[in-house]
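Given next, in structure tokens, is a single chain: the form predicted alone.
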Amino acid sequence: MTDFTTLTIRGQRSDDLEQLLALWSNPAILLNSLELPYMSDDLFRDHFANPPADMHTLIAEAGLASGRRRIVGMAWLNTIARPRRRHVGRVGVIIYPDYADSDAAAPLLEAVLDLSDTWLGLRRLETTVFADDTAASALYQRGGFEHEATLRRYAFRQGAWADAWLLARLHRPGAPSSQDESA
């Protein structure tokens, strides 16, 4: 569904609070999740109020016809602090499922990889998704994402044991990037 006017990417405010509980809180969002995804509402308000300094957030945010806004989808960009580990970065992204065919979650991903590439200096960027999403897959995989490895019986899903697989992305600085010889 692609009822928006405008796609705005930005940072996390303050007042995103109650609109990014109710995206976290959306059932199928919730059966793909990686995440700790039965956050009590007390724990999701802390933890998304105050995000560890490693923690990048940033908002896809549609304009309605109707001229309201509405935060449509989230993706998020953990640094590794250990040593030996601070060229990597965790990166997740959820959007509603009725936004996911649109235009709403490249974009979202681009904005992340920007940040990570040219803000953060990151060299390599891993994300864990379930092997039978493949929208969450192909979306990973347009961004440069590669399957790494096959994560057996990863977790308990609706009452069987799922496999996930692990993607990563190595930034190259001066190499062309995807984006560069797709054009």
The other form holds:
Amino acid sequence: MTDFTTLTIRGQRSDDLEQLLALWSNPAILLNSLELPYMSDDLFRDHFANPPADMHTLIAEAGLASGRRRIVGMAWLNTIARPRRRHVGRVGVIIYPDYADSDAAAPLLEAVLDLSDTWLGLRRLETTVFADDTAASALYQRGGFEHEATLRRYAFRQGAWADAWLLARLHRPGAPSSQDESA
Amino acid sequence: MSKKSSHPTILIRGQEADDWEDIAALSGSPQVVYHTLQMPFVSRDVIRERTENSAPNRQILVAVVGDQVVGMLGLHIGSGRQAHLARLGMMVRDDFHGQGVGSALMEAAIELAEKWFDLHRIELEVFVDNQPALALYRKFGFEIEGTVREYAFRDGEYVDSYIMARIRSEEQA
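Switch from the form predicted alone to the form predicted in complex with its partner chain and print that structure.
Okay, now the whole complex, with that chain kicking things off.
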């Protein structure tokens, strides 16, 4: 199930909606998010057709051996509008559990980091994960995120309040390239 | 007259549209700007608009001394899987620091949050060097959960903050 021949990271397209709704309806993904089940098709459509201006969405699409293409995950980067926090981005990655251990998750996060470091010049990227979501925290930690805080009773999940971790990665943008240094 | 503390009489009430001029003076006072995420030189029009059109999931309390609003506190209540929590932000005008305004606001806010809104988590962020605020939050049961590095830009540099939360004790639940 996790076999794929190619992986494409690309922007969102309008005909992705059905597959994205399916992705967000996956029980394991839902569980470890802040979303609720029984998502309305219309609300979902509206949200994804009209993303906020400060939201960047990345789609991971696998080319399967059968020749079919399938969306296996998505990521987003939200910049913060408040003037004194414009150096901060909030990041999220979701991926089908079947593909979590594959080579799909890391390139998706890498693409987000590259977007931030190469194009947006953000200094701080942050995300929250449930404290026991070891797959997610391992993914982010491999990407350079560090644990900053444990947020007690952060969200309701499976009938109880669950703790979350605040993870963040710092980056110094604008370091001169080697050409500049020699000047 | 009985010998009481020298603190002025503080009235806590909900924010009203007419408060906007006092709130403009409050949120633009230099120490408030320094220790919060407010900006200098904010147009009074912006403050007026914000005060008159407060979001429904936001509960805003103000502290009145004499006939002036000198402090305010906002609770931003979560929804869905975070309906049990609120984010808290507050400010006290520079010339009223150390006079019990913060404590009066916080006491009212905690009662509102826990005894009326049934919330179990109140969270806030505070710059790591804001000692008076840290002392106030600790006094009201907030604990440091971690350090948010380069949380915000302030007067030319990036500054860390603590994330703090008060968890409602089980006995009250």
